[in-house]
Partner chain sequence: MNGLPDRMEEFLAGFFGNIKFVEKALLGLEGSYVELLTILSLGLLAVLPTIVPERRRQTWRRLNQIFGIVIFIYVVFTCLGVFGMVRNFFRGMNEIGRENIIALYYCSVPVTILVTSMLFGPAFCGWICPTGALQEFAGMLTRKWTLRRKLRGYPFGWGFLLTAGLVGVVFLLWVWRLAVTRTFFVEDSTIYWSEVLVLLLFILAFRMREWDLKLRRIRILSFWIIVLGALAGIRITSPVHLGFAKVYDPASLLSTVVVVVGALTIPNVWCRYLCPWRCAISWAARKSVRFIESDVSKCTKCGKCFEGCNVDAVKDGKINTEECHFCMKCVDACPTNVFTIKDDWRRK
Amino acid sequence: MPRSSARTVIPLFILAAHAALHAMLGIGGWLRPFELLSLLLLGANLVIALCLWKGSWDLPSGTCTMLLIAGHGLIGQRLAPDSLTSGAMLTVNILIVYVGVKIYEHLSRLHFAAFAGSYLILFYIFLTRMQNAEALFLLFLMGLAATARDFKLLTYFWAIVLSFTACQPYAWETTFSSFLILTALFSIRDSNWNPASVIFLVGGMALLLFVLLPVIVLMAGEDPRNVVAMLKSESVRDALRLTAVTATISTVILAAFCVPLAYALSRLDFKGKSLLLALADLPIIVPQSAAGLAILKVFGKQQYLGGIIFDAFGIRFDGSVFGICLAQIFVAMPFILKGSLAAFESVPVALEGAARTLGASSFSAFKRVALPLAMKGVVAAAILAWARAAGEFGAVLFVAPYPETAPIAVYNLFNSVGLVQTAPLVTTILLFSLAMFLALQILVKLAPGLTRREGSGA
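Please output the structure of this chain alone, in the form predicted in complex with the partner chain.
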């Protein structure tokens, strides 16, 4: 049988050559013949030869492995600084050869070409262009071994490699943004794929990232210790706390009024409804400074409504927490209203009808059918409103410059000490808002009762 003869001849030949060369080179003084690892490698080849002969290892990858081990035993052992390095190199090389052979056997030629090409380019980048990058070479080779079998994975891999070699010191930023773009591109549904929209998408995302770049760089570039130091400072904490508390109060007030209103608007039809909806957008259109002044004009202590309220309840709006909330409510209102309106409109009226024939009063139908079904959208809208309220600067500045909320604290600090010293504070605030935002999102995702919609039964 030709196959079984190959299985005898090839391993035997390699083994013999390995042993003979080992002896010869040992005598010639090229390597130390009795070093442990060299002997181990010789032994390993013996084992593999046996496996091949018995048929428990396939011939191509077995042969390659034998050749590799022999090569390492004879040459690498001498070149590497010590046997550990040599061993690690050997492990990685075996992995690479194994993957290479498998790709050659199981996948297309194109895959193999990509794999081999990647190997060579990695070799070129790390060993010829960077200093002392052998260690990295090993690391990245492993990455290549894991990703080479799939073009998508390979693209991600190269995004990482290029970010960390060519795009230093912005490696993380580049990785992050390229991953975003790649993920978006790869997850486009095949059926909708067309060149025009893909190009538009890439262009649009490039602009978006360009816009976001300052934020990303600022956040990634800041030393965490400064941020921690910032967080420990009393005034910063106060500002953050105040921001969180006022934004939360505003959101709660908004939710209490605007969510029912949105429901009503989605269910009723009346004259002037479209006018009302247009008016609700006013806070977006009006410049925030103008809004601030307007609020002051009406609710300021000496002004008439503010005066009345102050006289009656002793509540003043300018320069107080109430004023901050008022300004925040003003600017955040359209977000929660429009968001929950859309959410309620997506709930079929028929479901409430069904609820009512089952015995629910109209309030109960709202509570047990419309609200749970719209909850996802409502909560998303509330989160948006919260973020808007927390980030509000213009209106708050006019109504209540003191006590300081976070955005105003940034402004004041910038005015007094300049850009460089303000950066940690800004980073802190960014991180804080981001953390709050994420936490809220995650909370919504995790809370099962809120989002149990179109229930994924199992």
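Alright, leaving the form predicted in complex with the partner chain aside, put up the form predicted alone.
Partners and other molecules omitted; one chain follows.
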């Protein structure tokens, strides 16, 4: 059919069918033929038919709009819960028709199929499976119209839809998690892209975020005013301050002894080395409560060694800051030792040998060659040790429940007031820990630059 004939025949056919069905359904009692909205819809199709006949409206979008108006006038408005929702549904669907026609004309058929399929799925979810969800249907249709031109945007859109329909009551938390995974996925450089790595990345991130979901839910669901109130509490500030100070002191002590030990273990072979490495992992295996009891058994004020230290130096470990540091050192030692050992083992021994042939002493070769090259791994190991020390609960509870560190403060508050009242304190500690850990991670990024500047100035 020639296009000029189509502009005349198709609109007239739709208009005639609309008018005939309007009369028939009115006679049958399905609709009121002289209702204002029904007459306005019939009049709107008459105007569009005239526009198509004059050529002032393109045929595809005009034809689809006429079919939509006719369908709404004959059936759709009867299904809407009220006139306001009926008008909104018609308006939004006209927008959807316009967007669909433009996608069909200017983009690929795959884009159009994704757009049409998305519309049908939204219709099924919100109008078939859910009750009284017309407003949500319209809202998500607007989102579909805004994102359908780009597959990445459409993927983010469907992440929101699934989060708010299938993942209640954790919609916002699931949205955040899915957005993080999609952003990582879409930002992969083409040169590094391969199917196996992408699958491993998505699967690993999904498991990681699933494990962290309780933390995300807790932090997202807490009122910021409660967190501010907690930060104003002197006892909370003291607990956070004590946690940061003792964890830092413990990490410094561990670094002073474990980093040189890790270097020695990476360079020397001797009998019992495997046993020593196995013993270094013992604090990871020992339950926290058992670790606390073992420390008290040796370093308690009433015990032999603990009594000697107290008599000679006036230092007691049970119920003191010294005991907190001792418990933290015990549980955090494997992290800094094994991490530093792996970092030093990655530094070729031949580089130190070359420095020695140029006149450097063994200490100078360690300071100027091995340590700078291993610095990033050593700092990362120290950060893990700090985090492990700051989060220690079981051993500290047995050795020094007072003064309170942050984990002990949470335990005591939970025992006294319960879960709901403890949640603001937990959120505050989580935010504090996250801020500290991010700051320490920045040090890892700066470590290579610091070592380069040190080397250049040597």
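All figures in this text were calculated on a predicted structure; none of them were measured in a lab. Rigid core: the largest C-alpha set superposing within 1.5 Å between the two forms. Positions refer to the first chain, counted from 1.
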Spell out whether the Cα of M436 moves at least 2 Å between the two forms when the two forms are superposed on their rigid core.
-> no
### Did G314 shift 2 Å or more between the two forms, C-alpha, core superposed
no
Under a superposition restricted to the rigid core, does G203 display a Cα displacement of 2 angstroms or more between the two forms? yes
Core-superposed CA shift of L180 between the two forms, in Å, is 3.1
